[in-house]
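The chain below stands alone and is given in structure tokens; this is the form predicted alone.
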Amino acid sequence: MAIDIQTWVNVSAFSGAGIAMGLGAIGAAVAEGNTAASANYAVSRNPSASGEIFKSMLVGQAIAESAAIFALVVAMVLMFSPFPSDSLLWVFVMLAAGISMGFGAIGAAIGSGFPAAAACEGMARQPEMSGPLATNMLIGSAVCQTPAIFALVTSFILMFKDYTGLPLAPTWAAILGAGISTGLSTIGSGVGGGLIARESCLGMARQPLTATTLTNTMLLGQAVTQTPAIYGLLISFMLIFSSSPETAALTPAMALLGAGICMGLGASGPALGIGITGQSAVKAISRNLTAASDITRVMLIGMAVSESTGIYAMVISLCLIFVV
């Protein structure tokens, strides 16, 4: 029985679209609900600040929605773009693009909701700090969207790369591994960065004099939190752009797929751990500004140790790609 490649490409494109938008809707909805819940509590605590709280809620929800919009774009492209039907590789490309963007939107959206919720609470405590709190929220939430952008870039590269001349096996495994690597690796970075930004907003409301130091520490912590997601993006690029000789053996394909799974899962834990470390450091600085330099040093060393497990995962992934 002949295989109708175009039919299977369409099937995988529609499935990938469903995965992208279905998973992509989860994080944004949770973040928006969390932000609205905190806004309700904040208004009950200080009704006179309800105007600023309401505006911050809407802005925070809009930023959290960005990740879902990325997922919507990928889903629309998968559904309505005319993709080639010259190779069964495109079946795996469509699925990998959906997996990358679907999982990639979850952590970024949830993380963006944390500072938005905290800003609303902070405005109820310190109405005169509404401006700085809104600015801090915007910066922190925007940084949380970075992992979702990584996933969006990976999805578009997967969909629009030229696969002419590449063998079906083991390339199909490399493509799926690339989508999994970026998609899963972004979850911890998005959530971890959001935890740091959340505590920065709460700290500014608790002690307004620490605002500048808290913002700087937040950005430093968030930058480190993004590095595991960068590892996932790096492994994805290597899987997408490296070529393997054609073979019917299953072992090379599983090595490439395993590399993506290893890095995807291996990056989320370290990123979340780094975020927890940064969260506690920001909170400590808001309580004792005079110890900021010592706290920052401890934070960076603690983050470096948490980072090591992500590096282990990257080393194994590289071995699976180039050595096994």
The other form holds:
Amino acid sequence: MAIDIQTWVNVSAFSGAGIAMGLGAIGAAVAEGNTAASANYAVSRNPSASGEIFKSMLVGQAIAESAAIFALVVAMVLMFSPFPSDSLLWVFVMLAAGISMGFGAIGAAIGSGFPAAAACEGMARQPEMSGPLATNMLIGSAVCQTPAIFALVTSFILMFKDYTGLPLAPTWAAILGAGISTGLSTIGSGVGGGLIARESCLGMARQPLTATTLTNTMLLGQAVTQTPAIYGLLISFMLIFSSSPETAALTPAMALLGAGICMGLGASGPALGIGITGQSAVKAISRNLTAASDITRVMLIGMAVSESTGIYAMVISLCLIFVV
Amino acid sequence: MGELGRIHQLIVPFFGYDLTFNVEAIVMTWIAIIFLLIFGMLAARKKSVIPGPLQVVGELIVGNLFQLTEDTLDKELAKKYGPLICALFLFLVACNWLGIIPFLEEPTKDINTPLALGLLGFFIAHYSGIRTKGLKTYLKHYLEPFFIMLPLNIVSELANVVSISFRLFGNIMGGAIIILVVSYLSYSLVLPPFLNAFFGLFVGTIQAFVFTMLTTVYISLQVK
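The block above covers the form predicted alone; next, return the form predicted in complex with the partner chain.
Below is the entire complex, every chain and molecule, led by the chain shown above.
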């Protein structure tokens, strides 16, 4: 039985949709359960604040779910859009788009569940701070979604780029590598950013006077946490937009695929490490506001050091793309 | 859906080189600048002790941004860098909010705008670093903790520019894509206004804030 290109493209589009939505559902579900668990605990601690806690639980869950909704959108587009079937490249495009969005949704969703859970606990502890806590939670969760948005951008650029005239041989590896690079590199950034936002919500409830400083430090920490994910995005863009000459040899193709895998895996660790640094810095500021500027300095330098392993991964990826 | 990722380019031959202009980004940037100029003129036109509504808004924005700069730098430095920080934030907010008006697009959706602003912050930070610390101390910073770290230190400084600009670009671009795709799938019923409010107003403001704060912090790391 001969299978034509159209069938192969359909097969990979449906598998890609499955990967995107299947993996994309993991993080959001965990985050929502986590939020609800904290809300239960918070209500038992302070039943008189149950109205506020319930509201913030629902809002927090809705934001955590948005990463899963991005995955749903990508899965729908993969299933229902008519894609051309003139080249076998499209098979890899569909798979890569699914992988990028599926993995990309995990970290961001888990991360944005943390501040929601902490906001519920904080409201039980300090009902007077409900308003600022809700605002801080919204900002923290929204910034946590950034890695998922990067994964979405990569998926859509992959799906809607013009591939006419590109050789099949090394390009398939570049496309697959681009999907893996963004997908995996966003996991650590999402979770790490969530840890920082969680501690800032808890700190605000513990010491309301530190609220402004905590929000600023949280934003700064989350921004640095996302840097590894941005390296992943950058490597993806380079893989997508750099064109390699056609060759039948396997070495260039494997180098491109390896670049994606290297950046994807290499970025998740540093991002988590930076997240833990930021988390403890925010906690320290909430306990001793007078040392805030020193703590911020130490935090930034520590983050820069733990980010250097991500930079090694990026250097190796760049070597794999441009030198090998 | 066809317009996704398409860029209108104007290519002008110039002594054997091709100069490429992204028409949309340039026009939209000017629209954002004109909005800001009109707002500024209206807010500052009738200055009085009992302020008018626009003057109140203007004073609130400028006052808060100055306060923020003072918190990160200090009082003396804030006088010098405050105007830059205010202008940067207001320009970014105007750019990010432009997308919610029909037929207009965010200039920050084009990678060249965030990259230019990131480079601006980079050069200002390092120039002020050399001015305050002197060239010798500034260069010595790159050899810490050992001289082997030199290439790594340089790469991590350059990585700051990339990360700050790609964060803004990715968020605005992602929001625009989601709005376009969901509007297409839902035939523009019900959902787009909420998405515009979330991605255009909320995410746009937060990302403008993050960009401004990071630029301030990069400056403060160099001058302190």
